[in-house]
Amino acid sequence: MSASSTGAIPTDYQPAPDLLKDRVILVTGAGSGIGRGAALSFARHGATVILLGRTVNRLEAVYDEIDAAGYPEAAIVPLDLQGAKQEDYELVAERIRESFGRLDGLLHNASLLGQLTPIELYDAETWNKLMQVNLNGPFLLTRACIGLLREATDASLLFTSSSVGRKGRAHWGAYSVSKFATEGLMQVLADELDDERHQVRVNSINPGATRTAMRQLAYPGENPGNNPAPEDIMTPYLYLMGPDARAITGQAFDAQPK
């Protein structure tokens, strides 16, 4: 499909309980928010989840939740995307290869919000830190893991976008620009990996207004209870990670109706 398409899941879609059975899926920013919700949801549907994040105790808490529920045993990979270098990402890929031999799915979820301020007032150091986490990290991790994704028979690479990554909005600065770049990276990869031999599909998903710490930072006056919790928006994530979306690539999805 065209790398500029807008995607939508079937309105009556219901993920099978064993949708992700025997799949190995890496989730970044897995210690809280949408990353935690996705990790638990993937595990609930049969996946072995690799939990990547910078805060070990949060990753351990998600690991314990997965273990207590009787889902497939997860793995923990501590990594601070802000300070990670190319060799750190390559070590992550090597560890996954040694433990699992392949990677069936990768959800890029970790992001920083940065400043909500006009571009002319934006702090350059903050800009660079945010780009390192929101854009350079996903690029380097994806590059390190492409070989692993190609080892799977039906691999899904999923980037987290935003409404401000599809239409620019005043004061959203580096966050908005990084999400525009994320959409571009998704499209380039979808075109490059459109190969029947390897079956690696690449899409993006905009979670929308969700009850997370980042949303509260961006909208401090908003009532969090008016937004769905991360676990309530997981159906599109499951659809895009599972075999039901096998033929879909290069598309931008919204997790919630507009």
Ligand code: NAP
Given for the second form:
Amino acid sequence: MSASSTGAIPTDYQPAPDLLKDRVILVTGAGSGIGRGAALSFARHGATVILLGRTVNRLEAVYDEIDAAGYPEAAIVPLDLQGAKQEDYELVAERIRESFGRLDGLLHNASLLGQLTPIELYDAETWNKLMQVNLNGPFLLTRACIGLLREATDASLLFTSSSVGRKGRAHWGAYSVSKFATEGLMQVLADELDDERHQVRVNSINPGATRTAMRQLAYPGENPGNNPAPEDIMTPYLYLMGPDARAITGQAFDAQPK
Ligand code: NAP
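The form predicted on its own done, now the form predicted together with this ligand:
All chains and molecules follow, beginning with the one already shown.
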């Protein structure tokens, strides 16, 4: 399947307890919010998770949670996507190759919200920072890891989008534009990596309104209890990361019904 379209997760999908056994999965922004939820969930289902992020003590806390639960031992990769250069990403891939010899999944999750302001007032420096973290970082990390993913027999490359990455909305500025570009990067990669062996599938997921620091920043007046916690939206992430989604590529998914 090479067409890009809107995908649907089977509504009755139940991930097997050992769905991700023996898989090595890299998660960016794994120290908090949805990334933390995904890392814990992937580990619970058997994956060795590589926790990448900029705040080491948060990554260590997730590492400890995984350890205490008796899941496969995680690894920590401190990296600030804002300042990282191409060679830093290449070093990450080299370290993964040395330590694990494989990579079966990559969840691009880390992002910044930036300003909620009209384009005519948008601060140029903030714009560049968002493009660096939300778009250029995922591009460079993907570029560095493609070789490893191609060597896996069933690899999943998953980008995190947003509803404003599929339909523009006033005042969402660089965040919205970076998510549109993320969808574009996903589609280009899905087409490039599509082959009969379905070795690397590439999709995007929009988590939908989720109880995290970013959501609170975007909607300060909202009652956080009205939104699901990250752990409540993990079934679609598991589906797309695991073998049940094999051959599904180039599609834009929603983690929650719209
Ligand atoms: P969050 O709570 O703000 O977490 C974002 C994560 O990204 C944090 O772990 C953060 O690290 C990391 N990060 C930010 N800048 C980074 C940098 N320069 N280098 C490395 N890591 C960095 O956000 P979230 O709500 O969990 O969002 C996760 C993803 O879902 C994002 O892609 C977001 O756009 C998307 N999303 C969220 C919602 C929602 O309602 N929550 C809705 C639609 C889409 P620190 O812990 O160090 O801050």
